[in-house]
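Only one chain comes next, encoded as structure tokens, the form predicted on its own.
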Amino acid sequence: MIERCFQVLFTLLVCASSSPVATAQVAVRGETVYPMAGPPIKDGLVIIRDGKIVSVGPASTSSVPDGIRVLRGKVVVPGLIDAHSTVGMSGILNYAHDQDQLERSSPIQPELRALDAYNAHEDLVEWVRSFGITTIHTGHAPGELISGQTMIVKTSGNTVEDAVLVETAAVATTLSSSARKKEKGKSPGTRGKMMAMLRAELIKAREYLQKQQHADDEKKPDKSLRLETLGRVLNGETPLLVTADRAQDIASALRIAREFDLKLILDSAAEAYLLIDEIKAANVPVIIHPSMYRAFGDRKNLSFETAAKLLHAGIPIAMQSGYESYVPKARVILFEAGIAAANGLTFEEALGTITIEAAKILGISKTVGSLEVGKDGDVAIFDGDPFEYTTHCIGVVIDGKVVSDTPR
């Protein structure tokens, strides 16, 4: 007798082991939750167990597991997305010390790694996290032709293993003012000397990768790094993020992956809207820059109605955080999507952009960017309207773990 009711108290444990109601981890419960992946629902609940999402829907059809963790909210979104920043390699303030975004001492250094240089425990990253953005496409700031690489990273994580979504997202590539060498002598110096280099360096590339061929291991050249990682640029496991605002300049980045049949990714883009034709022939994504960046040099004819203008042109946009060389280095994407609101966009297409079109543009909406069952339990949980500034980030949730309970 004793022996059967062991029996029966083990198969009770086995089976509420692995039910949903005994592992689920967090529930998220909100007056109007946005998934992305439909329409919104109001009074809806969102449970999320062993850190993925297993149930979207409205609270009536569901119900809240026993024992654990309910957060509340009015707005309920999915984790935001930053589509763009040097978040984690530049710091929360002006030191020297916690600047890793730029190295200037070359022009062309495809090789560097965004992984070598990432701070999971810069402030800056939590800071961010705190306004509900949970996935960031950081890296080497535009300023040099070639800056370096970007990768893909949740704002959690002790280590940047911890973090680390894609390792190599994209090449950092400028083709703008802030990459012309003022010095004498010094190249780039002009807008064609840039184009020559680049041009120049891809073909250098291109015959690396026909030479790695060669049936004799003797007569294929030495590893290069910076030729390796143009190597999947050209072969387009890599994309090309040209950071480029002047039609000029975007034109010429239109032209650059054209000629080698480049994956590319438009970064800024304040004159987009003149080439608007140009960009969606060439199915080209663009990423925006900050609504509220300083309309000077380049940037000098930016508007804040340029997001609207590419959306409704059927071009995929979505919004970031930019990088400036003096503070604020990196602006919070949640305000940058609500001045995008303002002018032209609707409360959902302004959402997109930080989160499913951002995920998309990025390559990864199969994991972030919805509330869709089997996803990652990312969530932001708001007291109000996200795009109101008197409206406060109340929870975050990464990886269904409740990582900021703190109004923001």
The other form holds:
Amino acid sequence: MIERCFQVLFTLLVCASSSPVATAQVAVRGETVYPMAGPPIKDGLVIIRDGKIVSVGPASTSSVPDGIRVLRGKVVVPGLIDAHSTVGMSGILNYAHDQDQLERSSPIQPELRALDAYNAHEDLVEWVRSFGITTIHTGHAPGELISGQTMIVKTSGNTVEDAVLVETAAVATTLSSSARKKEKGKSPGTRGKMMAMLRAELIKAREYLQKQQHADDEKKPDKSLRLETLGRVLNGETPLLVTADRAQDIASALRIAREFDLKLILDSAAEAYLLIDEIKAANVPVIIHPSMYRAFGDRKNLSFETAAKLLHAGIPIAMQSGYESYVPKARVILFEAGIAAANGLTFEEALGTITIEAAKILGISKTVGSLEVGKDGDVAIFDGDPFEYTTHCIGVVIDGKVVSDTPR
Amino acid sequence: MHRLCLVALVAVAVPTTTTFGQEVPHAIIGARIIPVAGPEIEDGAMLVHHGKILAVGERDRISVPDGAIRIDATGKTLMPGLICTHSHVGGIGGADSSHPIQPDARIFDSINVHNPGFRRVVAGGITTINIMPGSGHLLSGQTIYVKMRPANTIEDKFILNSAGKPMGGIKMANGTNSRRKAPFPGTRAKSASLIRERYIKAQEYKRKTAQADGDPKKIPARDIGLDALVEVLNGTRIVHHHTHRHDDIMTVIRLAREFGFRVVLHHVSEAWKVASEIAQADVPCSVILVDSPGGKLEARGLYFETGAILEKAGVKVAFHTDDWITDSRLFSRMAALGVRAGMSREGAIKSLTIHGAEMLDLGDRIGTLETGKDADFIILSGDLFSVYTKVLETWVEGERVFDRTNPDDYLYAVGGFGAGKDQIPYLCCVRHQEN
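Show the form predicted together with the partner chain, please, the one above being the form predicted on its own.
Below, the chain from earlier opens the complete complex, with every other chain and molecule after it.
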């Protein structure tokens, strides 16, 4: 109880300190620093000023300016990135009032913005942040054919506007059993119908784009949020994030990406190991399901080794925490990557799936994902190997602010 | 009649299972041994024969008989098979939705022994599990304690008591778990009242049966549900009680005191709030940890620290998978997270072994590596609490039931195409080639 009170107090203090005034400097010193842009640095030092990294290197070659706070740990890594989550959209309780990740009224609603539903004060945001997660790709969940948009946020900030990095990161699409309607007469009821509806909608959006080019303003189509969103997908401006687990559904996702020349990101992809050549040929990245997802339904054949198999075949991958309808309400991407590290990935490969490689797939590697001069001051500090069950995350810094320093 | 048939079946099943125990002694040599019953042994050896442990100790103090099969475990860790006090593997269905209290339903009448979940159990180093009926009732039926022996029928997995009967407990729940439309309770007070009424009925049934003194005219009509509750009243069937919120935990303790249950508290999200009260009542706890708090409101207070707080208060702690809530392959991870949050390593090891055994009344047979106990053990590649450690082999009563080098076992250990299917029956009962 005392501890909880302390946490609440601490949260209040953090909130109080998050004023828009330029942030003070902070430095992080680690027995090993993994910049994820070059080799690990023994006794490394990261210096952050005004929210940005201004120096990364051996502690012996740079000095800490007087009077600034220095956080210390055994292992220092870039702030972790969860490449696909629903945290902040889905709240900590399994009750309707706390769940905004899926609108069931219609199977195709790309116009739904994650921005309008994200709760920056959601308990789960604080929870995942305390394990070193500083950036999450969150938004509308799998479960409808096109469930809505996703976005990328930092796990800090008082409002979604403070937190947001990318307002529309992807359009979330589901090609799996979960997107089928069980009610008689409702569509899509089959996989064939799912693809038919998706193709028809993309064709409609293409026509919408074409008509917008019309010289005569009178002949331009009425503005449609829905078709504009899909238009950006057709233009390659917004990726189509397709959640598909069975090999046949992954193949469908590749097929539709080919037909419309889309920028595709495969999501979950439990049986991706059956289609390695096809995914590689299509040059498509994969954001793999949580390692510890339950093996049933479309994911009954999932494997701890999928990450290693895909990465070693040359496919860009990131790990995700996914969506959970029951418990745990939020998975912790650090733990999911740890299982991948124990099942065929090297330590740095696994770390890459939740830092720089995730940033590249999400198109945010210019600002986050590695410890490099000029990038955001997002750092996670551990008292040992971050993947070990018994290690603690002992410090988290976002944009140069210490947002957590209680061991967890 | 049914029960007689069952006893007969069991009687047939026992010799078939014991024939798996080795005809030839096996010696596992060179491992770091965690006997749990005593200090760790850096360079140890263990001798097993006919499904039992013959000797455990320093390597040079164990004499290996001529003709014994020697298994080199140098650099590896040897410890007792893990015990999961609460699991739902086997594609089970216990009580139905007709009534909140169904002590007549036996979970073992519903188990598919070919379910792939059992393969994942042994891949996780678990050798004994308590299979419980599912959720949503005040009392959802009889549980069954099973060994992970190769099996064609559930009887092959039974653990028999001295009277030759399969051992199991009874599953109960309170809090919001069983609240729904009538005849289910709508409030916590109603939940307790329904349960008290049923146990009072069982007390009456027990009293009348005793008073009849064998007189068929006076013996009350047979009620198979009350039979099970009488076993609870007699202390021969342990209550395994789902409970989360601190006040619900206290309600269980109150009812246990009233009726003299022997009870294990399961899940106990908020046990940290009433740790000293639980210690005072001398009630053991089987804890579940998941990666974030919440889901249902009553689990909002679930924290990794629960195990540590209970341990410090002097409560006996075990963990459970609640498989499929968490995956049996990752069972030791849960205790490791307990260590992360302050539990002692020693306590965490006990929580996966002997404490679980004691919560199932099996502490004299399993849970430690000691002479005379069942040869249920696992061989690990390293530290039990490291993410990088693999379960290499799992043995039940002297029989190797999981071998990571076997491609068929490996598939279930890591997953992959085909791991979601039921195991192919004949594969399960073919003995692996001996070394």
